[in-house]
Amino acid sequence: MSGESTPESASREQTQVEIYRKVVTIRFAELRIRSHVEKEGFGGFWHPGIGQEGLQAGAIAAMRPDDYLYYAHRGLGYAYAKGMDLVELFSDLLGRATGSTRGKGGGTVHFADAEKHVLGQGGTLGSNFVMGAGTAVSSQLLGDDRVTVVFFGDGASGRGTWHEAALQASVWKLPVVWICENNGWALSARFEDQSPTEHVADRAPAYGMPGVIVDGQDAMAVLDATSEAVERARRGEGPTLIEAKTLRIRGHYEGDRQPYRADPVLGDEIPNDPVHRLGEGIPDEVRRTIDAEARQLVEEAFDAALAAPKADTSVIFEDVWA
């Protein structure tokens, strides 16, 4: 932060600080969960999102509180950035009754908060696409100018549901933004081995929508790209596909030894780390204060979740309609 400050630049700097606070908190949450999995074991599959926090928080900063969110399964950054409580998120992962799903999603990433308009994710990979198109249809019919944002990975971009939903969303000019977190890996398959195009965004013109490529390690760049796409959707001009280029730092799930990968990144050194990039220009004292507050918040929330009662097995029969 240097040079003469204007109202616009001051607002931008404040936004950067606010996103940094979210990103650092998500990073500490990722590390806390990883530590728990390594030391205590885990009755499920944790798909880490470490290294991808910047794009998740940057994109969601472009959304209004009443916009709809469908997240992908890599990490919890989406839900936290949208305003969900950390104790609830940790409780969901740990199968505690204090989770947003009261423990139903224990062991994997399944959160939901209707008041925050976090609508979860489908039970099968790719089902988010059609559900996202559905809420976008509802916004169009109701005229409430809400936008639906749907995150997905590069592997899910090959699902038939994406192509069906993208086609209809474009024909009907639905207010939806598709955000692909292209980390280069679909489980054990490299992106270049499972895509006929160099970029996922290359496919957008076939559906009559803009295809935008952005550096996913640069949270502010993601904010700018998403803001433009969200406002385009809100103006009734239809969907946009954003491809955020990022990295998969850990395995497909925590504990995956990645025998299929010649250069697995298993340590704490994150190439092109979004935390460091976002922190550039923020005064050291401000960053240190935010870091300390975020670490304390995460530790207290995780301890609270661990101390909460485990979900009763009867919860699985609740809210079952058929």
The other form holds:
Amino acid sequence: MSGESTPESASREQTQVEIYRKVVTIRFAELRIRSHVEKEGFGGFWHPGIGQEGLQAGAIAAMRPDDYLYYAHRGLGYAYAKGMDLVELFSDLLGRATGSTRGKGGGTVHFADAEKHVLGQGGTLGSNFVMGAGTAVSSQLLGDDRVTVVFFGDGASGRGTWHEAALQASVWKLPVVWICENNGWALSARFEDQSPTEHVADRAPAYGMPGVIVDGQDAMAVLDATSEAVERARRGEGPTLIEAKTLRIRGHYEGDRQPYRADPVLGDEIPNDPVHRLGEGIPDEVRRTIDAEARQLVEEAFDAALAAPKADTSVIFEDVWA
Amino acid sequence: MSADVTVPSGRVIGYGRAINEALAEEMRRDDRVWMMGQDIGRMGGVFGVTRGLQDEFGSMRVRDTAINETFIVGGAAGAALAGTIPVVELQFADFLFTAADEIFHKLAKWRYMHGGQFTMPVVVRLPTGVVGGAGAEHSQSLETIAMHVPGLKVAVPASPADAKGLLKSAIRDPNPVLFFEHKGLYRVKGPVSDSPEDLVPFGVARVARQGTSMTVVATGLMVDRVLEAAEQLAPRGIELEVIDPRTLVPLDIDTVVGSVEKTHRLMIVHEASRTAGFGAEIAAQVQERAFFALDAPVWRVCGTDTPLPQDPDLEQACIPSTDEIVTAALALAAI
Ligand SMILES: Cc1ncc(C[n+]2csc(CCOP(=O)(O)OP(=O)(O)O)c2C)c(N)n1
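Having seen the form predicted on its own, the form predicted together with the partner chain:
The complete assembly is shown below, putting the previous chain first.
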């Protein structure tokens, strides 16, 4: 190691620090929500994304601010990484009027931010395959150069909507990137019991698109894989399927005792922890400052959300029609 | 004799042609409007409704898809979120079930679930109803199912003028619209306005004929059958007031109630099967609003509670005929 830093490596280090800041913030947010669920109970289900923050933030770092995002149900990393406000996100979880859904999205969440191009989430898995492809049709028609990124789980990869969306997106060369977070589980179902192939990415060639496998605990590797796919999509060369290999650290939802899981329940131990992985190479004092700032940001945002009023019942009758 | 009180005079063209004109005019007016569906481009649609549109607007704006209803509707939902206005065709209305999640969840609820941040300007064109032996999975009338899920608008045009004017309104509406085009009406002709700015608003019923003996609410193919029945009944001293709601969501119940307050009798005629059809909803709303105006129970003349047989004669026997409507009206008038 010469220790010299070229402009390119300097900017890469800068990127690593920025992603680290996001990932650490998401980790603290995950832990704060968990402690809230454990102590206070919760009006709904919280699907923790702990351990998957690196791939979420790494992939989103490859996106332009005006690119479109459809996220999956595990955690809030995607939405925060795309620029959404933490108070809004926590407020959504807590059913507060200050949430991005104005109080309609408590528990299982439907964060959205039209200005940040976070297009929301449906309650039915796999709906975002077809919606994401459709969003990409709009970009193609408008010539706006935007790419749509769609996250989903290995379980959702079984939906028929995948087939319909992948086929059409490839034929039309739509600017869309699908990112599978393969954590090995779909509620109680193990991936190997649900898939005839070892990898989800193995299915991509059948649709005439690249299938890329990447270590999901390595945020920088996910960034690189996603950047390539995003650029390919922007050039008009069509969709890519990325499979990020990761682990489900907790239960399907926080509180799930996982009686179906015979292998050691991972608990708090995070193999190949994306936070530590990213932290390598970042000077200690820089890291410590970022950690402290992130912790404070999360605490303040959670307190602000807790202090916010619940939504008034009048919202029930709002937003049915435009 | 039949007093068609709201249809404007203009050229006489077919219902299918009127829909084609609406699509072309709206695509010319607004570059963001585009279409997709199976066989709509090169072929012009299985019913010929989209003929010529790909020639004029190109294969980017008039797209032939694979056989993939979840993409056609779900893709339209995603496209709408990103600033374009998709008008999609399912080859048969029955395929609502094939894209049910996309229709009843994504189109209907996306705006609501996300606190009103998005609009969903999607039109789903749905060839509906019985015609020529298409079978049990190609002939249903599913408009009531669409009514039951909040968040969807539902249009059921019965005439060429309404087909054109309502479709133009649907395309300009920021909300999702399920547009039920009756397959048996595609070739039926009628006067249609020349002006591209003539729209038919949603939520305003058409009084297709004025009368004093009873109010008859009908939609789609049934409107003409009820008007025929009215012609047969008039010489016998029974004057039907025929109301075509034109849109079931929003529903112009005021016009129906106003009419019942005048005639004191109500009959609802629909092609959809009887149980839990929209006739039941209209009956319930009218008795809530105008119970004391009614001199007789509300009657329904409806499709049978059966799947539709494939044989063209048997399938016709499953939906109300003009004769059945006449018989029912005579019986109701006698109460
Ligand atoms: C269409 C549909 N089927 C089933 C469910 C219920 N469900 C929600 S999450 C889940 C498991 C998803 O597994 P996976 O996609 O691998 O994501 P993970 O939870 O592992 O992140 C199931 C079965 C649903 N929401 N939608």
